Structures are given as structure tokens and as C-alpha cells.
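Encoded as C-alpha cells, the following chain is the form predicted on its own, with no partner shown.
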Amino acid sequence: MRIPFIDLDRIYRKVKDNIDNAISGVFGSQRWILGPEVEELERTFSDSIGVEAAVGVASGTDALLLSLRAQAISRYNRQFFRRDEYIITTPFTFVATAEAIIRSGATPLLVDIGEDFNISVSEIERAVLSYKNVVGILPVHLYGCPADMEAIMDIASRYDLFVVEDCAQAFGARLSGRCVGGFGDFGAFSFFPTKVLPGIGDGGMIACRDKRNRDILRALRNHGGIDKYDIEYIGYNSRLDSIQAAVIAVYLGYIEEFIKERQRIAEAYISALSGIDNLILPKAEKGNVFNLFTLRLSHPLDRYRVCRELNARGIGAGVYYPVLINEMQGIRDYVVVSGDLNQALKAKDEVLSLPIFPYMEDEEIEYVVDTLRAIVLS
């Protein structure tokens, strides 16, 4: 048996005909760019939240960086951070959020990460005592589990920090209720199409609390300014496609479902593996929407050796991810690291995640887990 890491035709088939249907209404108005299929989803995409306003971008990365130069603009009134000026951020992500840091001006400060590999509450307090000019903290909600936003707004609060979220890997979850990317200023969305809410290619959202705020990032993903000709801010060509509105739009019709069926399989991994030695598996919270299925093997178990095995066996496993933030070449020189990263370190070590998609059959769980529990006890 062969399961991929993830079966984007499978979920692209149970919804074809609304898609195809979509994406023949773009070709016949003709209006590929910011059209009304844009604006729709944005309408749709803030309620969904519970956010004031959203403005489309042409990616998940651009979300993250126009949330943070537009922090820069109404907060300091002006168009960049200083390099003196630390965000708060986990060395445990992907390279997209400490690179959106960095080319807003500002110098990404890492600090360790808890047992769910988000950020550690903790030590964001003591990053925010130990430095000066700390402006804002930006949370990862790592493989759509959601941070601990209460205590994180708590922190911001206290010490008149600014917080963008970083919601890539988690839309619709949900934390006392609520959803991601409606706690802090800014939530930055991605719908890369192996996210939980996909799209066709790169594409992004921006969550934002209020109108002031939405108006900067719709010039800032177009060039810098409404008039063309006369513009308010040096901007980017970040705007997002009609077509690409139109088949998210599709996709979030059927989100709950989406979401539903991360759940289930999870929770059949866990209820699968539980009690295995070495095996550290995530947690079933209600609030966590799996974008990724990823456990722990600890010593003994050779990470790579079981990820090499599951492959070998037609089990689309990887590692996400295995260097962290400050070990990376092109960018280590150019961020801060406050106090250890035990927990980071030790996480990049470890981590596997397995295959999670929608509509993945019950024989399919059951080879994967049948496959894993072999190797690791053989």
C-alpha cells in the first residue's frame, strides 16, 4: 500500500464540481486580480473569525510581513522597524517567520518552546525582562495547535507589546472559543495547498482588528498606495488572485468537514499508539485541527531510521523540522537567541509527523499504524 503525506487530489475530487464551477465564473468576468471573488472572501474569511476586516495577499509569508510593516506604520509611524528592535518569535517554524521579521527591519528574538512545540509562555516573560526594545511577540500556532494566546495577550498587555500570529498551520483552531488569528493585532494566514484551508498554489490572509489598519495593508499589497501614481508607502506586488478567492472560497464551505476529518484521524493514531515506549504522541485537545500529525520518538528510537523505514514501506512520513531557526546559514547571523533552547533543540531531534488528510481510509490508518508500532518494536 502506498499513502502519500498528503492526497491533494482526493480532496480536490470530493469538491470538483463547485470548483470547476468557480473557476469558470473567473474566466467569464475576466477580473483575475482583486476582483469580486476577493472581496467576497474576504467578507466571508473576517466573519469566519470573528475580526473586524481581512485583506488578501499572494502569500502566507507576505501576510506575516505586511502585518508587521503595518505594525511599524500605525504604531511608530513609520514605514520599518530598527534593527535594534527585537519581536519575540520560537526558533521551531518554519524559515518564513523569522525571514517576514527580519525584512521588516526588525531582528527576530528566539526563545525555547513547551511540550505542545509552541512557544514557551515563560520564557517570552523573561526574553521581555532580559532585553531592551522588545516590541512585539509573534506566537506560531505550530501544526494547528493553538498557543496559548490568553497568557501570551497577558504578557502583551502588561508590557504594551504588539502580537501578529502566526496562523498558517491553523485556521479554525480554537482556543476558550474562539479562533486563532482573532486574539493579537494581526493573524497571518497561508493557504499553501497543504494547509488545512488550501488553495492552488500560494496565497494569503491577513485577520486584522480594525479598519484603520486594514486600510494600510490594502496599500501595502499594492505597490504602497491606492493611487498607483502617488504612493503612501514603499509596498509589494502582493495581491491576491480572483481565480485563487474563488477556490478558497469553495474550500472554506467545506472546512468544518476538513477539519473533522483531521480530528478523527488523530485520534485513531493515538487511541492506535498509545502506550508504546519512546512514542510521545500530541494530545486529542478539541481546539488542535492537525495540519500536521507529529509525535515524538525519543531515545532509543532513531528518528530518521524509522522515517527511512515508513518511506520504504510506501508511508509518506517527514520531519518538520529538523534545523532550527539559528542554525540556519543565511539567516543565524541576524537573529538574537534569548537564554536556551533545550526544548527546541531537543524537539528538532525527534519530531515525525505522519500522514493527515481528508478522506484518508480506515485501512490506510490502520497500515500506518500497523507499519510504525512493527518498526519501533522490532
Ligand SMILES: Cc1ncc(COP(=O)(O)O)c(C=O)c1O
Given for the second form:
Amino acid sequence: MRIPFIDLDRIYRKVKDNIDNAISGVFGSQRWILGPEVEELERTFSDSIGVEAAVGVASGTDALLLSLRAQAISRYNRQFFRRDEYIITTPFTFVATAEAIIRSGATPLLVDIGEDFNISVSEIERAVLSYKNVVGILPVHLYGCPADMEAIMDIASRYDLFVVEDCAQAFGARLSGRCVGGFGDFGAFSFFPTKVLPGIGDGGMIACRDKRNRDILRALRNHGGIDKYDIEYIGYNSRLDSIQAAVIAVYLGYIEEFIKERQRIAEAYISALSGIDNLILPKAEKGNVFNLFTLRLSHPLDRYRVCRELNARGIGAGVYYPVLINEMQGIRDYVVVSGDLNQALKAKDEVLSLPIFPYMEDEEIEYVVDTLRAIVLS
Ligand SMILES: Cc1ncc(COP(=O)(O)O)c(C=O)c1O
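Which structure goes with the form predicted in complex with the named molecule, now that we have seen the form predicted on its own?
So here's everything in the complex, that chain up top.
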């Protein structure tokens, strides 16, 4: 049996007719960039997250960068942050998180993570107290598991910090019934094709709380001005294509089903794999949308050996992430580490992600479970 890490074709086939119609609709209007489909998606997106506004951009990376730029503009009346201003984030994330902070002018201040792989709230507070110039917090809802936003927002309000949530992997994830992306000042989402809410190329969306920031974001994505020759800021070409928006809108209509599917598979993995020595499973929390299903294999189990053997038997397992942000050659001189990163260092050596995608069949889940059990217990 061959089981890919994610099967995009299976998701597409479920809604093929609707997608094909949505794409032909854009050919009908020929308004390829920021067309009516983008405006419509922004409306339904903000309604589904429960925020005032949403602004479509070219990628999740840009969603983070433009959120930070808008924050510098609206809060500090400056276009960029300064290098001596710190934004607290996690070292255990995709590179885009830190890259966006650096490109906004600020310095990522990296703190350790907790058992759920998300940023540690106590380490955030320790960093705020140890460094003078902390301006904001950028938590990542890693793998689809919501970070502890209530505690993070409490720290933010006590120390007067802004919060940008990296929701790239966590569309639809909830805490106490509220969607991620609606807690902080901004929520940055990605429509990269493997995400919970996928596009058919690059795309992103920013959830924001007020119209002023929405207008700044609209200008930033369009070279810094709503009007072509009235340029207010140094901007970007970061517009969302109408075709992307049309397709994402179709997928958005099925999102509850996609999320239930991911949760069903996660629960099946958890119940079938529990009780194995040195194999630590994620918790089956309701708010987790399981963009990735990531477990840890601790000593004497060897994560790379297990991954190789799964791959050899046709299972698309992978490692997210084997390298911390502060270990990346081109990035490390632009970040500062607060405290030790013991949990993150342990996580990067132990994590392994199993295939998970909507409409994965029971026999496929069984094959992954049986194969993993056989490898680990051999
Ligand atoms: C945690 C995280 N942040 C940011 C991004 C960037 O999103 P994009 O690939 O759409 O630029 C990703 C996606 O790959 C991600 O996983």
C-alpha cells in the first residue's frame, strides 16, 4: 500500500464540479486580481472567524509581514520596527514566522516551547521581564493546535504589547469556542495547498479587528496606496488572485467536514497507538484541527530510523521541524534567544508526523498504525 503524506487530489475530487465552475466563473469576468471573488471571500472569511475584517494577500508569509508592518504604522506611527525592538516568538516553527519579523525591521526574541509544541507562556513572561524593548508577541498555533491565547492576551494587556497570531496551520482551531485569529490584533492565515483550508497555489489572509488596520493592509498589499499615485507607505505587490479566492471559497464551504475528517483520523491514531513505550501522542483536544499529526519518539527509539522505515514501506511520514530558527545559517545572526531552549531542542530530535488528510480510509489508517507498531516494537 502507498499512503502519501497528503493526498490533495482526493480533496479536490470531492468538490470537483464546484471548483471547476468557480474557476470558469472567473474566466467569465476576467477580473483576475482582487476581483469580486476576493471581496466575497474576505467577507465570508471574516464572518467565519468572527472578526471585523479580513484582507486577502499573496501568501501566509506576507500575511505575517503585512500584519507586522500595519502594527508598526498604526501603533507607532512608523513604517518599520527598529532592530532593537523585540517580538517574542517560538524557535520551533516554519522559517516564515521569524523571517517576517526580521523583514518588518524588528528582532525575533525566541523563547522555549511547552509540551504541546507551542510557545511557553511562562517563558514569554520571563522574556518580557528580562528585555526592555519587547513590543509584541507572535504565537504560532503549531500543527493546528491552538496556543494558550487567553494567557498570552493577558500578558499582552498587562505589558501593553501587540499580538499577531500565526494561524497558517490552524484555520478553524478553537479555544473556548472562539476561533484562532480572533484573539490577537491580527491573525495571519495561509492557503498553501497542504493547509487545513487549501488554495491551488500561494495565498494568504489577514484577520483584523478594526477598519483602520484593514485600510492600512489594503494599501500595503497594493504597493502602499489604495490609489495608484497616492502612495502612503512602502508597500508590496501582495494581492490575492481571483481564481485562488474562488477556489478557496468552495473549500471554505466544506471546511467543517474537512476538520471533522482530520479529527477523526487523529482520534483513530491516538486510540490505536496509545500505551506504546517511548511514543508520546498529541492530546485529542476538540479545538485542534490537526493540520499535521505529530507524535514524539523518545530514546531509545530513533525518530529517523522509524521515519526511513515508514517511507520504505510506502508511508509518507515526515519531520517538521528538524532545525530550530536560531540554528538556521542565514537567520541566526538576526535573532536573540531568551533562556534555554531545552524543550525545543528535544522536540526537534523527537518529532515525527504521520499522513493525515480528509477522506483517508480506515484501511489506510490501519496500515499506518500496524506498520508503525511493527517498526517501533521490533
Ligand atoms: C507556521 C507557518 N507560518 C507561516 C507559513 C507561511 O505560509 P505561506 O507558505 O503561505 O507563505 C507557514 C506555511 O507554510 C507555516 O507553516
